[in-house]
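Starting off, we have a lone chain in the form predicted alone, written out as structure tokens.
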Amino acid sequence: MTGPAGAPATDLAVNGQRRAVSDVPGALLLWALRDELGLLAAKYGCGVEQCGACMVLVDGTPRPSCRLAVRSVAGQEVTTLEALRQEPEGKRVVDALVAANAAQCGYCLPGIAVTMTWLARRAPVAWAEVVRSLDDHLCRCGSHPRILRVARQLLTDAPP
């Protein structure tokens, strides 16, 4: 199998579809999603799995994609925010974040929305788990308090 420009390829399951992406040594999932598949929600942030801007679900679990080798997710389902927004939980999360004006620059928000959708699938969850899960996301513009208010309202049964 070959990918773009005749490069070796790996067949990935992305957002419910089988897609061939380049599988050159060192090929990273984030760049395959963005550059080859045109899925732009996951973003490059820190490049060392510390900020959450590149978060996707791999077999239903949040994973940063910036250092994740394409080969390592072959045979697993990769889900991006583009697909999650079509699900009831994902739509509810995105709509609540927008309604609360919970983003200033919005750079971190796709990764946060992926993690919150993962949590929403299991809601209600303990507040400590929400905080622990969102702690891996770096909000640089100061919107984190608004994001946490939305998370508390959507994901827990604790009072706001």
Contents of the next structure:
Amino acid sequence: MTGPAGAPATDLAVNGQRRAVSDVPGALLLWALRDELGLLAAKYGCGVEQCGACMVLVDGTPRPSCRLAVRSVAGQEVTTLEALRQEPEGKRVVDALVAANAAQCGYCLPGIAVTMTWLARRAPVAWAEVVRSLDDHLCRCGSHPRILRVARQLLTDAPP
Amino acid sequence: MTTPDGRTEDGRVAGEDERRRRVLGSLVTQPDVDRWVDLSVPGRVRIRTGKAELGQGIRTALTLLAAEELGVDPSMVDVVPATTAAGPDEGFTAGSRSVEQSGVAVRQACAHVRRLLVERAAARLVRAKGDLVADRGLVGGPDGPAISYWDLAAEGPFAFRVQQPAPLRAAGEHRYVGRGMQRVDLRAKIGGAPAYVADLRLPDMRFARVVRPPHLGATLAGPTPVAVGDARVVRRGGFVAVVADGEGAAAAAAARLAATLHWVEGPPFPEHAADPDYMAAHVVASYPVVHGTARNEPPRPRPDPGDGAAVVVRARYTKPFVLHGSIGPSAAVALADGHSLTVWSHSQGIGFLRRALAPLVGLAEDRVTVHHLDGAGCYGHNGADDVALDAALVATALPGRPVCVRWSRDDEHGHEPLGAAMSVALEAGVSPEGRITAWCQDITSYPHNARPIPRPAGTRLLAGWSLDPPVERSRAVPMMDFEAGAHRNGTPGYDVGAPWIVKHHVDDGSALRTSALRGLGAPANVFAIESFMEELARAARADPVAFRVAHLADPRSRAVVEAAVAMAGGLEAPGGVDAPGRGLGFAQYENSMAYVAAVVELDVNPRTAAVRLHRAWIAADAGEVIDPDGLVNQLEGGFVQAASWTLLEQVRLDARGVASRDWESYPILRFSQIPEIETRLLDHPGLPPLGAGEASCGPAVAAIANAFFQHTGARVRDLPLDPPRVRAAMDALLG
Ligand code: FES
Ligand code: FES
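Please move on to the form predicted in complex with its partner chain, as the form predicted alone is already shown.
After this comes the whole thing, all chains and molecules, with the earlier chain placed first.
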């Protein structure tokens, strides 16, 4: 399959739509989302799956998108925060984080909101699992205490 | 250090009357109200500020203050991002001074505008000014007609220069101040809407990555290709970048290009630069610190703390290099057309950046415009200014096309200016009555300010040093101002007579670069002073809290210390012999701003030797509280970041430069390591607001070190308190 300029392309299912993205060797999902599809909620933080800023859902499970080859997710459903924030759980998560001013610079938050939405879909979740999942995300501003407070209220019915 | 326009590095004005600064903020240098307040759009109050939103919530604080003084709903206020094209120039957004400078100025400017609106309405309605009030967008009396603010503003500019403060709304009438509100920028940011420099999209935009030398100080040798695949290569001397249609393509091309380039190594990098002996050997100047200010004169003779003392204690404390470590690497967008340059940047000082960029791209300063756009939190001088030059250089080679340049994670870790390593040596005696006899302090530090402020020659922007011909690196010079640089909080806040303090400026002439990181010298000094106060108390067989309080003359200092200890229910954690440890840390930031005391409770995981933080209690007095929620957010965020430095962080160096190039080799605190934090604000309505964004860091570091001592009996004087250090300390204890 080829794209508009004759470059190789792959069909992805992103936020419920089929989208063709170029598939040059080494093409990565994060850049397909940001550069080609204009979906900017997933952020670049480290590029090596260490910070969680680029988190998306792949077939409903959180995955960092910065090292995922475009080719490897063909045929899977990719969901970004742009779609999640329109859905009830995602909206609840974003609203709760916003209401709690649970950020300083906010750069880590879109990725965290993706993970929290995934948890919210299965709530209540054990607190240990919530913390384990959040540990895939780094925040440099020290917004953790507030994010944890929101997570506790939203995701678990058994606070420790 | 003072710049040509009379400002210090963090935007304060040197030598001005302190009282005027406190009541007028940045209006002292930018007195024209029309620069700050713009009522030209009906129904909207547009506020211009020179301060940048760094995640500290300044846009929200300014919204609250403007809404309060003008009597409009906060939803009618727009805080316009800072730009060199319009609005006030407020120097750097740094030193926790956004509210003290911009907040106070906006508040006063709005109070004056309210007064001026009443004057205009009085003339139009032919009524006495005293019969009219300005509120909710209308000026009128209890009866009769009212005129909208925007009708009145349409008469023309106010053309009023503020010299004296106007009366502010009384604290009892406040609708917004002191109550706080939702941060105005967070819905977009948390929800993932475009909000940062690297999210800016302009028509026909290109994306670039720079290929930086693998060794700090290396130079590029040999030719470079004109393109890598579809990506064009831009080269200026030793500066090389690749430009592509997308950021992913640029990153991939940069990796391919890097593999083909040939670099000539510079001199070996000083891998032992954080070693106190290495630092002592590279001291280039020493200055006495008197009343918080460094002086260019020989120090007075060192007193003998043994005079009149029952005990004398000596100790040296050290802190390694640390990273700013923004979660989002530095980015900038630039657009050049041969005659002018426009840059979008998350720099902390857009006016200074403009001045630094202009000569390097061969333009007059007035042909360069810098717009501030938000970035990920920077916590000081990171790569923001450097990447702006990178973008300007690439854009200059592509006239008419906007270019977004972003550093990679590897670039950011490897090339950002580091937070300075420091060593603080203390000596003091305690009299038989339990009083400190004399206090001697040697502060040895790398520079804390390599910001791109104007210098007689050279540049401080990274890429400038590898242009052809290279522009010389302008090295950092010692900061001499009140509470600046290495001597920030280098004067104990305790009653210790006239302390003998000398600061030693280290510069080894190498490729190493250090610059401003949250709190500058304060965290290391507070760590040292607060640890040392406990060492003194112990030597004098005194209770550490009582010993501190006995040396604290200032009631506001005592109040926060006592409040934090009371919140914790004392410094003895329940649990008998296995009880966790508790420790206290206190400082008034810059000995003139917010007062913060923190108590921490922790223990040590016996298997991993990792310190586990359980709880923290913070008490703070920041004068009048404008936005309580924002203040708590800053204090707790500062605590967490400082806890991360204390427990985990140190930059690894090797002969090539920074060896910590990702988050695995440079771990920071994670969610599972965050303690339960409780914060109490001691509000003082009517007193000036005091900057607090950096105020909790020093007390946090000290509280952790003191709690570790209480728990283990081991005094750790070298940071970080990571598992190898913890093990060594415990082993030493067992002899
Ligand atoms: S950018 Fe993907 S995990 Fe950091
Ligand atoms: S809020 Fe800034 S990195 Fe998390």
